[in-house]
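Take a look at this one chain, the form predicted on its own, written out in structure tokens.
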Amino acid sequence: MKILSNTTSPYARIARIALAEKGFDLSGTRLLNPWGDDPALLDLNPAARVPTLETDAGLPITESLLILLWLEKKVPEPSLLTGPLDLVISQAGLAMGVIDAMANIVTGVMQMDPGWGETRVGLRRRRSIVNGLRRLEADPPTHGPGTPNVAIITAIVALDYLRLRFMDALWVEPTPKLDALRALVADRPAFAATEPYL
């Protein structure tokens, strides 16, 4: 098994954290630029997106949450769905909405127009980020002993991606509760080894 990834994608990081928390060795991770039309990535995933996981049988599994679903069936323990299921999925959905909005802005600015973030659509994405983080901050995922669940993983990935891409943005609000949650998992190898960088 190998996973194709890059150093900044929040989606790839979700998959890599999930794999590591399930006990998979990530030393075979292949880092690449998905915008570079890498032949190995295109061969496995015509959408040319990371994460793309190649199973030992050579089958591609794409999309972070589908990889997580596959993992939960292949390796049920430790589960990444611990806690009240409805709440965990709801919180993970909020975090994914924040991640999607940030990725939309980053893609628009990098691939279309440096001012894209200030367009009508860009400002709607910003609103999604701010409001989603406010809701997560008001009722953050809780982490007890054991493996972090998908709500924790996605919330921390969203927070770290925000800090990577929007560190100096004036609209970013403080998130002390989410920062405290991040501190609880920051030293876990799955989170430390996958921290994003440019």
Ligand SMILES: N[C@@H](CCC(=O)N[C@@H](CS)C(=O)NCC(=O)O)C(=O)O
Given for the second form:
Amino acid sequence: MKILSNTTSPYARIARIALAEKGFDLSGTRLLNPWGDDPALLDLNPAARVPTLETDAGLPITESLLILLWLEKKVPEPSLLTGPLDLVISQAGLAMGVIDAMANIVTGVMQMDPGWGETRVGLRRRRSIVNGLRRLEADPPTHGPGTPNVAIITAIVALDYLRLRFMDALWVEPTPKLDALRALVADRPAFAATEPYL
Ligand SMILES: N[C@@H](CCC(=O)N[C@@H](CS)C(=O)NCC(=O)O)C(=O)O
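Output the structure of the form predicted together with the ligand; the preceding block shows the form predicted on its own.
Full assembly next; the chain just shown is listed first.
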């Protein structure tokens, strides 16, 4: 098994954290720029996106949450779906909404126009980030003993990506409860080894 990733993608980080928490060795991770038309990535994934996982049989598995779904079935323990299922999936959905909105702005600004974040759609995405984080902060995922579930993984990935990409943005609000959650899991190898950097 091999995973194609980069050092910033929140989607790739979700897959990498899930793999690491399930005990997979990530030392074979191939880092590349998904915007660079790398032939290895294009061969495996016509969407040319990370994360792209290649099974030992050479089959590509893509999409962060599908990778997590596949993993959950493949290696059931430790489960990433512990806790009250409806709440956990609902919270993970909130975090994914924040991640999608951030990734959308970053793509617009970096690949289209530096002012894209101020466009009508850019401002909608900003609203999604602010409102999504407010909801998560009001009722954050809880971390008991054991492996963090998908709600915690996606919330912390969202938080760290916010810090990476929107550190100085005046519209970013404090998130003390999410910060406290982050402190509980930050030292876990799966989280520490995948911290995003530019
Ligand atoms: N829905 C996909 C999104 C993956 C994605 O958009 N990855 C970005 C990096 S953050 C990418 O590879 N972008 C390159 C492109 O869109 O061409 C997932 O959940 O894995």
